[in-house]
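Single chain ahead, by itself, as structure tokens, in the form predicted on its own.
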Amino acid sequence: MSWFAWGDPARALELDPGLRDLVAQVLRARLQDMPPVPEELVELPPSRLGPRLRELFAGVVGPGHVSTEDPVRLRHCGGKSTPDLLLRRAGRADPAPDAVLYPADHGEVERLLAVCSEERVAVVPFGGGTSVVGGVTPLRGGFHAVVSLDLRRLDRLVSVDPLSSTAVLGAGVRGPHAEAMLAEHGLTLGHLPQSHEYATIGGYAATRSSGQASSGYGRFEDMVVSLRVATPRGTLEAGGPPASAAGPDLRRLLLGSEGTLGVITEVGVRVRRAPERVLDEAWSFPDFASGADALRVLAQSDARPTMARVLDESETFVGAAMGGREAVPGCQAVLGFEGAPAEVEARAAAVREAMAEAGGTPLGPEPVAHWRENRFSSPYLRDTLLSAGILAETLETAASWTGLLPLYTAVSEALTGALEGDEGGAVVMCHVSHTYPTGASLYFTVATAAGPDPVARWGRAKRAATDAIVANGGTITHHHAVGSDHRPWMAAEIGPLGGDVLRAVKAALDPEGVLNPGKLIPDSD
């Protein structure tokens, strides 16, 4: 991946000058180019990994799998949020890990954690590096050194059980590789978040990821049947049987632990036969409220699509404009169905009836095809806009159906209020992308002029939005995870006693506190 942007540098997008001028007019701002500094000018702090520690790590993984090279450290100094990239583009790479370690298997991970705990070295698990909430930032946490534990060598299909419809995958397997290996057995995982091309199986589990087909397949945590986790105190195995009443579910405790309780090395998942048919349909609704209510009806029925989302009026208009298509009045919903042909048609027919009764107008499959074509290119567009002086960032939350629209209004107003001013205005867009019988998610995208201090500018907006989320009964994160960015609000999310529980579990599994310090777990009062 690029050190200053998302993904493959060869896939970077160009911004049409006319479109840039149009964006400048909409944002009421004067834009200034913000190119990244040359890589050789990026300032990395000297590595603190002395010869003794290097020898200890090399004794576990081999000398060729311990790196203190600046280009390697640079590519492990954080995730892919806009603030992460702004700092790197400006030539700042502090914090950066003192070394990057590449273990080959669970045993090597476990031995590395034992060394780190004994030598008091902070260790940050690193999968695809796609975190947008500071989840892989190598914070020292008071330790004299910090290493990044890159899990890319844990990239195999460990086992497949077609009779039970399960498979075990190494934590370092990327999404496309997982699908390719399962496809050889006629199977699919069906988990496609926007980070799919680069994110890993272990990262999905560690952050409780949610993919575009969650309406039909569930969130990633719903697909996990077992976990193998290395900790400084040894191995923890959780799950396996299809169901159990043997006390609290430790698997659920480890899901979403973000590398603070242990390093996930293997993930057992529920798989399914590859779908024989995929059917897409788009619908138009007069406004966001009616579109969201239509998705509520579907979520509370037996005829749910595999994929369902609805865009608000602003996102519908911007999507059409960016795609060179005529804008549809109101808002747009995109639906997808997967499965056996007869099953797909039966569900689609039931959904069509429900959508029409809710006031929807059918638009056919073309808008969904366009959405799918551009599904994984949006982060590249974000980087292109950034180079042109346009700050583009996202945040997400979820709430009950009763609280969803009030939360939507509160967060939209908080973002607009924080960004409107002398530096210009802002465009705030939103869509519902994941639905449940009791509620749904809200995913906001914001575009505004970067201004002279874009990191501080976005920081103000993020704080205002998150404060509004907490005040209006939403969750601080639906699928991006907590990391370091959302950690200041974690105590409000889980309460003082919840914080005590997490700290007690961490003390049991990681007594020296070396695992991913500064993430997820709130400080005690």
The other form holds:
Protein chains: 2
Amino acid sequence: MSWFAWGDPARALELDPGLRDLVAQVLRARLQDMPPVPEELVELPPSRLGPRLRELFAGVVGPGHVSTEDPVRLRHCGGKSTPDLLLRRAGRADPAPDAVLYPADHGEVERLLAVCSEERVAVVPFGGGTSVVGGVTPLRGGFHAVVSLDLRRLDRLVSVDPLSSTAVLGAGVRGPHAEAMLAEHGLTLGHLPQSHEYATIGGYAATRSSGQASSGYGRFEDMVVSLRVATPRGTLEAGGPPASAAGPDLRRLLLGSEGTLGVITEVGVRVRRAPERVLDEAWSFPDFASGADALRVLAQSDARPTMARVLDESETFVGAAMGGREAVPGCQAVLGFEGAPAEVEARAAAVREAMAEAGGTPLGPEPVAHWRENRFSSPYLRDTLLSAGILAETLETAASWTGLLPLYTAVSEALTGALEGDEGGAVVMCHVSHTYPTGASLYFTVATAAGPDPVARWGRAKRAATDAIVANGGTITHHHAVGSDHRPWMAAEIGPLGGDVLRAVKAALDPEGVLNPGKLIPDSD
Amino acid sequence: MSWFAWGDPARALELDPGLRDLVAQVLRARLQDMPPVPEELVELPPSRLGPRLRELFAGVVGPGHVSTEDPVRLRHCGGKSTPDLLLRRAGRADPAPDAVLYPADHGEVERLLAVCSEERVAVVPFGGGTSVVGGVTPLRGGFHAVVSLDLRRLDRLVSVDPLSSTAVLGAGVRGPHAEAMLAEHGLTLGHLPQSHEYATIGGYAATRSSGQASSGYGRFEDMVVSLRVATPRGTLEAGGPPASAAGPDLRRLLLGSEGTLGVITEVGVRVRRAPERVLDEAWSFPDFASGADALRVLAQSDARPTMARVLDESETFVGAAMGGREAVPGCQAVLGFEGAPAEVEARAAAVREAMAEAGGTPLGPEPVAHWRENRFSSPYLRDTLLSAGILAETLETAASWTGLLPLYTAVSEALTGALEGDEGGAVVMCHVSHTYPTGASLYFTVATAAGPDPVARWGRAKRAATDAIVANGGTITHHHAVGSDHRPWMAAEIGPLGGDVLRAVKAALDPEGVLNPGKLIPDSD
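Compare with the form predicted on its own: the form predicted in complex with a further copy of the same chain:
Time for the whole complex; same chain goes first.
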């Protein structure tokens, strides 16, 4: 992974000159070259790890698995939000961890946490490093040192039980590696968020991730059968049986805990047989309202697609323009079906009928194929735009079906209002990509001129959008998690007693408060 | 509800003489008449509610909604487990609450909890009173008084949002009342546990209930969209949006909290359109293993029945005998399908194929119709057996598909081993009635001679069975909850840190510890 951009530097995209002109015109902005500074010019604060701490850590993981080297620390100094990248591209890499630790297994994680708690060292779990909400930023939180706990060595398929459709995976297993190991057993997890190529199983669990095929495979939290978690006070294991009424479901307290309550080291997941048949179908709708309502009908029926998304007018238009295709007026929906052949055909037929009845026009499989080809590459485009002086960022929420369109309007207006001005305009696009019987997600993509202070510029837009979300019944995050970026709104999201509950659980498991300080859990009033 | 038996006294069942003989023969037991003592002979400890407390409570709910009358206290002195009924039938009604309070709404519940916390009075939330694990037993827990908080007046359909498929129901709404109010909007909840006729929405949520059609409608916890909970420290609201990644799902911490963390006053639920078509089909399998495996295949496929259960050989035989029908050798499975006509037909066809391939023989719809007629009446039969000196009780667990049959054998042997002896034998029956992709529930029914001390006799069997469950990877409860009866095994179920977490949350929300003491949450070591 690149230190200043999304992923593999070899896959960086070029901006087509025609497209470049179009972007400038639409945004009413002058494009400018904004290349990242060379790595050697990045200012990295010196490591504060003294010899004693180094020895203590090395005593657990071995000296070869404690790094204080600058290139390593630079690659653990934050996640992949646009502000993260803007700062690093400008040569700013503060905060950076004082060291990066690479434990081999659960036992080493547990012993490291005991050392960190004893020595009062902040510890930030690090999986794929793909957080876009500041979740892996190594905040010191008042402690004298902060270490990044890189879980990449916890990369095994620990066990598999095909009869029970379950597997246990190490927290550091990356998405494609999980699928490759499961494929050897004819199985799949089916969890494919946009971050899939880099994100890890532990990160999926810690952030309540949701994949692009959540309609069929469910959210990641719904796939988790069991969790093994290391805390400064020892090991907590939760779950196992397929269902239980033995008190509150403690798995759900650890899912979404973002490294603040413990470090997830192993995840038991529900797996499925790899689908024999994949069937794609795109549809066109006159407008976003009718497209979203068609997805509502599907989500509330018993015959649902495995993957369903509908783009608003802007995103439909831009998507076609980016692909060099003629835009169909209105809004595009892309559906995918996976499973056994007969079952897929039956479901697709039922869905086809419902879509036509909801006012849709079939577009065939091609637009879905195009989407599949590019499903993991949007973050690369962001890097290209950043280099051209265009700020591109996303944010997301969810609401009930009744509240969805009012929320869409409110957030769109908040973003546009915050970004319109001397620096040009903004393009605000949106899609629905996760549907439930009771509501759906909204995923916004924004592009606008970077301007002289793009971090502050985006900050204003983000605050306006999140305030609009809170005021209009949306959740502050549907699948990006909270991290440091959404933390100011957590009190509004869960209320003062909700905050008390999280702080109480943290005090029970992490009495010194060393685990990922400054993330997720709001301060008490 | 009867004070010594399951439900409506008018629906008590008679034991057919032929059946009576059969029971005596199978159990190798002499039947004896064991009628309950007359209500006037029940010894009820005097109420300890002094005039000051009475005035404080009356100041919140009005004097007419504070009762210290014996018949009222008797009907709140416990749940409906067989030991509960045995004790009451013998005239023992200790512990009994010192008073029963009937708040009108959330605000009154919150104010009552503030009074209880301030005055250090234990408070036991009471919904339908159908707990079979001691969940509503008014334990004093070291406090000088204990009150039962009867939520029957919170019986409104608070709101309904048909577009979003959600409704908000008062915690005191009973199952049939919920369905009747939703039916006026063409909607259904579809949650039908055996306790349905008496149990309440709040109780479903507090105990992580699971209904007989959980294959199609899901567990109750999966239907819950939002919760409003009163605590001694104020109100906690959780959930709302269809999905979120804003930290741990706090709904799931309140679901299953059994009145120990707060009092659930309103529950937002997902609802569905009332099914247009119901299709039933029974199947026969050579043995329990093949029947359970057929249900596994269905649970792991995309075309599942709405309701699926398979009875073991004993339960198949006894069920036929009780119904006066000839027993088909082997094991019976009953399946139900609900939904839109075409969708139901398609699903049923796919399931039919899978069942035949799994070795099943179709038996037509009649056995399912018989099951539907009697689905809520088994508890009445227990009362009849108790009056004839036969102890009948149930217990349940769940495990992975791989672990299911070993667990079945272990629990069956534990029960038989604990009950075989001088008092005769035991009939142990079992069915699978809740299936998941990763495993299933096991529901055991036991009948045996009451003997001279039936409570102690059942206690030995229950301990042996629960020890076997813990030793064989089962959960200590799949849908009956923990209460006081399963509490001794909670430390084994969730581990020491899991206990710390629950105690920490309780301390945050209920600092004086007045909420349902002695239930669910294990003591620290």
